[in-house]
Structures are given as structure tokens and as C-alpha cells.
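In the form predicted on its own, a lone chain appears below as C-alpha cells.
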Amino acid sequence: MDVGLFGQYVMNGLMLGMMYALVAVGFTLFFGVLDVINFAHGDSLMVGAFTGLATYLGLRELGVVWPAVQVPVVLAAATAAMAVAGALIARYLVLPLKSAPALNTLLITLMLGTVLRESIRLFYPAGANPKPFPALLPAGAVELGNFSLRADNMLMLSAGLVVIVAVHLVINRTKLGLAIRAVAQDEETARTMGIDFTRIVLVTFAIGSALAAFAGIMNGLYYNEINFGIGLLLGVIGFSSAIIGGLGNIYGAIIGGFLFAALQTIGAVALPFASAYKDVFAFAVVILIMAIRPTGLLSEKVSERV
């Protein structure tokens, strides 16, 4: 294979992997602190992307046309909005069902995802149609044969890496992170030590939902288009990535995200009709991995939860 073309495939895989990893980390955080799967997480990503688009359109109406201002404001608005939404979901939908069967939480978050998706489709102006997402990042590129090193891709990868490192530092180097890990490991002991369980759950859901919004903005910038259905596939892929990495392990979720993107890339290169079969190939391999290693690639750190 041409080296430049191979490099292009690697870059595409890295971009997809970063988005999947961010979504997968959210699933892992939710499961870690409360043992729940939030199936509205993918649709939170979609709402975050539309929030970012609406913010951009509002800035343009106000005459703010400088990308250096637009990008941070769009990111801040999308992540803040979804952080608040995530905390509200935890407070009013998930926590009240804490003692109920797990199936109840799965069902209510699944229905919530449908509500979010249909709300955008019905109430966002022409929400049923795909929306062009503005190209807010520099469009320059360095051409190396068949390999095009795009400035916007490098900026997004760098930003995603910064976010992942920031999450790592928060979880492992701060009192908040210590409290999150304590709640994840043993809720009752954490309560006994004076940790505000409800506050930690709300903050964790806020962080996970903000990560989804960040991934949604990345998706819009990468494809220059969003639609009300993007959360469906990205949610399933993010959940699958968290599962194959080891649900409850943040680093496993990150590895799972990049692994799933690598499988898609391999499928696109190796199979005929690549665009049609790459997802089928990736999910088939995930099924095989789960059959061989039901607990995921990375073992949980404790016997019950991480």
C-alpha cells in the first residue's frame, strides 16, 4: 500500500477514535459511580452539536465573525449546556430510580434519548434535514504524496488529547476525583467518610455529558454536517467501545474507542464496498472479542465496580 495513503487512513482512524473515546469515557463514568447505563448519552452528543450550531448562528447574527472568538464560545456553550442537562438527568431521572431494577433506568434513558432526538427533529428549524456545520478551524494542509496533514484535524486531535489528559488529572490528582473514585469503589463507605453522594453523582454526569458535547462539536467540525440522528450510531459505538475496553475502566474506554475506529478503518481498506461493510466488520469483531473476553480487554480494578 502507498505510504501516504496508509498515513491518511491512520489519521482518519485517530480522528474517529478520539470521538469514540470521549463518548465511551462518559458511559464509563456513569457506570462507575451509579452502576447505570445512560442510553440517552449518544443523543446528548447530538443535542450538544446542535447547541454549538445554534450558538454559532447567534454569534453571526450579533456580528461576531472571528473564529478565534467563535470556537471557544461554541465549545463553552455546548459543553456547559450539556453539563447542566447531564446533572438534571441524574438528579430527576436516574437518582430517583436508584433502588429500582436496572431495567427501569435503561428504559427511561432510552425513552429520554428518543425525546431528545424527536425534539430536535420537530422543534429545531427544519430539524429533520441535515445541517451544514461551519468550518471554524484553519483549512490549511501539508500535502505529502497521497497524505494530507490537515491543520483542523491536528487541532481537533490535540484538543481531544488535552481533554482526555484533563479528565485523567481530575480523576487521579484532585479531591473531586478522589471522591468520585471512592463512590465508584464503595458507595456506603464513601458516605460514611462524609462524601456527598448526590453531589458526586451530579458532577460525574455533568462531566460525562460535557465530554459528549465536545465529541459532538468535533463530529460537526470533522464532517461539516450534523443531523438529528447522529447520536444513535455514535452512542452505540461509544457504548461498544466502553464494553470492549472493560466497562468501568476509563483507560479501557479510551483504548476501546481507538480500537473500534481501527476496526472500521481496517474494514474500509480490506473489504469490498467499504462504506457499506466497515461498520458490520467492526461490530462483528466486537462480538467476537466479547465472546472471548466477556469482561472486556482491561480487568476491573475491584471485584464489584471501578
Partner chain sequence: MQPKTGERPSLWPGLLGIAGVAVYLIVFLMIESQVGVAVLLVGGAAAVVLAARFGALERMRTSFAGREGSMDIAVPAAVLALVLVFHQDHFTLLLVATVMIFMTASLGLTVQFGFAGVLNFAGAAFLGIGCYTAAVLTKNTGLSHLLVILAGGVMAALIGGLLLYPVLRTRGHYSAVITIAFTLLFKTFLEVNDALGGPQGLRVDGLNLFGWAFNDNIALTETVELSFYTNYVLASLVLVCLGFAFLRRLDRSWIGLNMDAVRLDETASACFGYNISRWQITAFTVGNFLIGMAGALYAMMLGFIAPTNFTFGDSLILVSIVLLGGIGNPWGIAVATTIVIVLPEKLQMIQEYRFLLYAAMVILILLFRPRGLLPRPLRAYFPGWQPK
Given for the second form:
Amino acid sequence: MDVGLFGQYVMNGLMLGMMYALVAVGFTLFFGVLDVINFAHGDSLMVGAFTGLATYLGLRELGVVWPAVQVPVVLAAATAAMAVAGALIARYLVLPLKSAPALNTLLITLMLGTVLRESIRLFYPAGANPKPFPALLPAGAVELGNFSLRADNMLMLSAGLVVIVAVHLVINRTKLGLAIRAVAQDEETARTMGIDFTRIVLVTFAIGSALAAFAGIMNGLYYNEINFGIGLLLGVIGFSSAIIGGLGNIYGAIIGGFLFAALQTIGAVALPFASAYKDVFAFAVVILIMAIRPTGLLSEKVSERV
Amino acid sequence: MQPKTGERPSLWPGLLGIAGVAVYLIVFLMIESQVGVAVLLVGGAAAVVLAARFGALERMRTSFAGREGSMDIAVPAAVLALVLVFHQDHFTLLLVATVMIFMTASLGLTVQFGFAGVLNFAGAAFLGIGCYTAAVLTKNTGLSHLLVILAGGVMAALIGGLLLYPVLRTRGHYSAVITIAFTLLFKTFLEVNDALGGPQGLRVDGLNLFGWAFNDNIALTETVELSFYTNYVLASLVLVCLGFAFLRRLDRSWIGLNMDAVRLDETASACFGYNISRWQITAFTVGNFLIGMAGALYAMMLGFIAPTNFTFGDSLILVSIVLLGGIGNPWGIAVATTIVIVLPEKLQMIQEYRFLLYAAMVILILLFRPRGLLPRPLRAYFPGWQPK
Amino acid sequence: MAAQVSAVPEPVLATRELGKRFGGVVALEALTLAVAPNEILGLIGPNGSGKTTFFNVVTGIYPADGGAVTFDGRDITRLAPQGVYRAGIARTFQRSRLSLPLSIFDNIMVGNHKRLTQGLWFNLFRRRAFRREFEESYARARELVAVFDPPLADRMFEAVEGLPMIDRRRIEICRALISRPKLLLLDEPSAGMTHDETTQLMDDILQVKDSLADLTIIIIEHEMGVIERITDRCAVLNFGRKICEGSYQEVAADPLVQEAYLGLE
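Can I get the form predicted in complex with the partner chain as well, since the one above is the form predicted on its own?
Next comes the full complex, and the chain you just saw is listed first.
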């Protein structure tokens, strides 16, 4: 394979990996504080992307055409909207089912995902069709032989990295992060230490969902197109990444995200005739990893208390 | 809770209930005007609320539980009455048969997550496996169609086994994500696979059992002819009755108990010797077998199948049926399937919104009535059995 | 050495240097303990001293990090919970773990798993044989419930979720006893009960033990009165180590034990 094509694959894998990692971190955060799996997470990403798109269109109507303004406003609107949505989901759908069987939480979030997906399809203007997503980032590129390193991709990767480092710092260096970790360790002890459990859960869901919105915007910018169905597969991939990394472990989720993207890329290289099979390949490997190491590569929260 | 010794509950509330539902359904299926349908819906809901308010539902429930043998005859008899009324109406008979085929599939899903707690969000995919198996076998082999239906079930069970064996062997809720991924990939697989007709799909031969061609209308006399869908209604009635009887036997045995125990508390059941994956795998396999058989029959009835019939949304509809009806209760399945399948066909207004509507409905059910419309009763190994 | 071993009866359960860590926390440290046939051993110690962890390691829920467990002359250290149960050890849980939506009878039958026929064919198609097995199981379950909770003996097909905690704890003991285990592990059976209810429960346990020829019991308990009245011997744990072993009087007089308890007051 020539260098240019190779570079293209690597770049593509890194971009996908960054998106998957951002989604997977959300899954792992939710699982950490509440032992639940939020299957609406992928659709939060999708709604985040649509919120960003709508914000962009609104700005254009208002005559704001400078990317330097558009990008931050679009990002802020999408992440803020999803943060609020995440907290609402936690407050009204997930927490009420806390003492019900775990299956019920899974089902209710899955159904919520369907509601979000269908709502966009039915109620967003012509929502059933794919929507072009504006190229808001500078279009320049550095030519390295026959491989062009695009500026927008580099910007997105760096931004993703900044976000991940920021999450790391929040979790490990702030009082809020300490509280989140305490709740993840042991809810009852955290409560007796005076931590407001409900507040921590809501904040965690807000953070996780904001990350999904960020990934949604990245997705739109990268593919220049979004549609109501993107969240479903991205959610499943994000969850699989979180599992192979070890649910509850943030670094595992990040590694898992990049690993999944690597698998897909390898699949695409190995099976160039049918791109549909690259996902089959990636999921097959995930099933294999789960069969060999059911707790994931970096397992964290082990068994329940007996 | 326990019935008083020697006193069997009356038959009448149950029979009246069945007759009422049958008459209501006949009127509902006959009516064409959208306003009429809407009025009838409101009326039906009001009747149920009133019946619950004045204890009529409770009396029906006791009657159903205590006089099971009679009810088991009365309900299929009501279905046959429905067939007689609509004997020339292709559309309605197709709808009735579809309801019963989906009932069978939902019974399979009930064994999986109603009993053993194994989530399966690939119900539509396994239905599709049954369909495509039937399509391929009827086209390429001269296999007896009875065996084709069985093969549909075996195929679904086998592929399900390949898919989940590694996951269930190690336990966990991961079956959810694997089955979702499978549904998404299954549709793509069908679309890119030219041997299976690609996005255009495949034609399927009609059912033919020992020379009885199901796709021919039945001429009773010179003038009276039954729609050929009558055949399929009868076949699906037989299938759903078998599924129902099987589910009941399973539930009323140690195996039903094992599945419940594994679902409710894996740690405790491990401490009492339960091989957790054995019961999860049993449930998953048996359930997919039922779903696959339903699929094979479905394909032969439709005569034509395409990948768009087997999307994730369709899988979620199956899940909605099970949750709505009351997890683990086969009578609940019967009620919920009828509502979920018939409603969008009659009320065109909601056709487009059905995924949204059912998802929202399930959210409400989970929040406010997690045991569904007809909650599952406690296990009675031998109904009416009294300790000596 | 050999003479010494034959002097004491062969222990039913013996652990040697048993260890368990959770991350950096040592939950059990080199625990060596022998339980004689037919005795009732009390396991006491402050909260977090490793008592429940001991049960969880013995029953195979947590794998041991080191050491060995011998039961009935057989090494069971590496057995999964299923194997431990088959070998003849049954337990109750600190937080009641009944299946709430199921009936009393169903819950007890969960404990009877190894004595029930599990084949698909038998369960689905040999209904007459199944009925016989069902009726026998019912009679045995009813007999047990009649000892521990007489009013419930005629309500065997009611859901457990409607019952108060005291009844649930008693049913949990029935569930553990129905398979006729050789060793019964009781994890704080009296938690949440009043003094009188506890006394009643202990009487019932003693009565059942007398009626069953071959039953050894290890009981975790905070009520010192209970320990004093029903145990033959006690072992005291603190920070995962055994600090003392002997009759209740001996243990209560031990300065290390007093320190362990007073240190936490």
C-alpha cells in the first residue's frame, strides 16, 4: 500500500476513534455512577448534531457568517442543550427506575432513543432526508507526498484531545470529580459522607451527554452530512468500545474507542470489496474479546456486593 | 388468593368477555371511516376502564384462571367465528393471520426476556432468518413445507446460538448490544447480498401441505368462495396454539422456575447450583426457534420479502408487544399484539407515527405500570391443584 | 502430628491460610479455621472484619487469593458457587436475596435445585412423573415452613413480596435447608428482628438441627446473647484476621477481643 493511502486510513481511523472514545466515555461515566446503560446516548449525539445544525442555520438567518463566531456558538448551543437533556433523562427516566430491574433502565433508554430518532425524522423540517452539514473549519491542507494532511481534521483531533484531557482533569483534580469517583466506588458511603447523590448523577449525565453532542458536531463536520439515524450505530459502537475497555473505566473507554476504529479500518483494508463487512469484522472481534475477557481489557468495577 | 376448595369459578364472565372482544373486533375491522375507528377506540378504552372499575375484569380473570380448559377452546373458536364473518375479505384475513404470526414470535421473545431475562433486540432479524430460509428452501428444494417451517425455526436457533454462545457463556447484559448490532448488520447484509435478492428481496412460494395449496381460494359451492388467506389464518392459528401450549408447559415446570430464578438473581441462583448460562442459552434457543418458525410461515403467506421488513424498528415493535402485554404473560401477548398490529392498519393517521407512539407507550408503561397491561400471575404448576 | 489429628474429629470444613484482597484492602488474611461436625460455630467481629467475605470465599462467589478450603475431606478452594452447593454447603445472605415476585414455594424450590429433575423432556412431557416430584417437594417444603413459620405453611403459593422482612428471613433459611446441606452458613439471620423474634428464630434453628442428624452451622451474628446461647464455639475476626477462638466465655474474656470491639465504639 502506498504512503498516501496508508496515511488516509490512519487519519480516518484516528478521527473515528476520537468520536467513539468521546461516546464511550459517556457510557462509562453513566455506568460508573449508577450502574446503568443509557442506550439513548447515541441518539443524544444525533440530536446534538441537529441542534448544532439548527443553530448554524439560525445564525445565518441573523447574518452571522464568520466561522470564528459560528463554531463556538454552534458548539456551545449543542453541548449545552444536550447537557440539559442528559440531566433531564437522568432525573425523569433513569433515577425513577433505580430500584427496578436493570433491564428496565436499559429498555426505557432504548425507547427514549427511538423517541428522539423518530421525533427528528418526523418533526425536523424534511428530517427523513440526510442534511448537509456546513464546513465551518478552515479548508487548508499540508501536502506530504501524495497524502494531504487536512487542517480541519487536525483541528478536530486536537479539540477532541483537549476535551478528553479536560474530562480527565475534572475527574481527577476537582472536588466534583472526587464526588463522582466516590459515588462510583460506593453510593452508600458517598451519601454518608454528605455527597448529594442525585446532584452528582445529574451532573454526570450532563457531562456525558455534552460529550456526545461534541462528538455529534465532529461527526457532522467530518462527513459534511448528518441524518436522523447516525446515533443508533454510533451508540452501539460507543457502548461496545466501553465494554472492551472495561465498563466503568474512563481510560479503558478511550482505548476501546480507538481500538474499535482500528478494527474497522483493518476490516476495510482487508475486505475492500464490501464496506458493509468492515463493521461485521469489528463486531466479531468485539464478541471474541468479550468471550475471552468478559470484564473488558481494563476492568474496574468488579462484582456487586453480596 | 387461593380459590376456595371444591368451588370452581363460573365460566360466564370469561365467555362473555371473549364474546365481547370478538364482537368489538368484528365491528372494528369492518368499519372504514377514520372517525368511526376513532370513536370505537375511545369507546373500547372506556369500556375497559368501566369493566375494571366494576370488577368485571377481575371476574373474567378468575374465570380464565379457573376454567382454563374451556377458555382454551373458546378463544380459538372466537377466532374461527371472525374468519367466518370475513371469509371473503383478503385484507382483514391477512391482518388476522399476521397478528397470530407476530403473537407466536412474541411468545418466543417472552421465553427469552420475560422468563430468562436475556434481552433480544434482534427479534425482527430472527423473523427475517425464518423468512429467508423459507424463501431459499421453497425455491431450491422440494422439501415438504412442513419441514420448511421447522427449518426456519432451526436456522434462527442456530444463528442465534453462534451469535450469543460466547457472550452468554460468560454472562452479563451484553446480549443487548450484540443483538442490536446484529439487527443493524443483518439488514445491511441482506442489502448487499445479491444471492438473497439484495434490496429488492425475494419471491416466496405459497404454502403447500400434502397437495393442499394454500394460495388457492376455497370454493365451497358454486357461489361461495373463501379467501385463500383463510388457509393461512388456520395455519397460523395452529402455530400460535402450539406455541401457547409449549410456553405454558415450560412455565409450569422446574425449567420455568429456573429461568425466573436466573433472571431475578444470578448470584443467589449460582449459590444454589444453577448453571446460569445453560438456562439463558436454552431460553434464547427455544425463543429463536419459535420466532424463526413464525417467520417461515409469514414469508410463505406474504409471497414476497425484502430487507425493509426486518429493521431495528420492527425488532423494537416486538419488544414493545412483550412489555405492553405484561412480561411473561401469554394472554397479555395476545392482547398487546392485537393492539399493536391492528391499530396502525385501521387508523392510517398513526401509521407514520407508530414507532414513536409505541416507544412513548413503552416508556409510560415502564414508569407507571412496569408489569404491563395484564400482569403475569404467580406460577401454578397444576392449576386447581390443592394440597392434600 | 498424626496422633494429634486423630485425637480431634475430622473437621467438616477447614480453611488453611485463606486470603482475599480487594485492590489494596486485605479482607481476609491467612485465616485458618476448623469446624467440627455437628457444631454451631459463631463468627463474630466488628463491621468490615471479613465475616461475610469469608462466606463469599468459601461459597466460591469470590475466588481466594491464597490458601485452601477443605470440605468433607475434599479440596473445594477452586470450586464455583454451583460446585460448592452441590458438595453440600448452603447459605443465606446478609441482605435478603429472595426472588420477590415468585411464590414462597418457588423460592424454596430454588434452594432445592440439585434434587429436582432438570431435563427438558421430563419437564415438558412426562407430566405424571413431574407431578409426583412436585407433590413430594411440596410436602417437604411445607414441613420445613411449618417449623419456621407455621402461619405460612398454608400460604405457600403467595408471593414473597407481600411478606414482612421477618418472614422473608425465615423463608430464606428454609430455602437453604431444603436441599439437606451438611453445612449451613447463616449471615446475620436476625438482622432487623426484635429480641423476641430472634429468640424464636434461634429456637427454630436448634429444633431443626436436632431433627437433622448431620448438620453443621456457621452463624455470623452481632447479638452477643444469641452467640452465647446457641453456639458451641466462636471465632473472632478483626481486619480479616482471626484474633481469638474458643467458647463464648473464653472469647468474651479475651483482651484482644475487648480491644477490637471497644476500639470501634
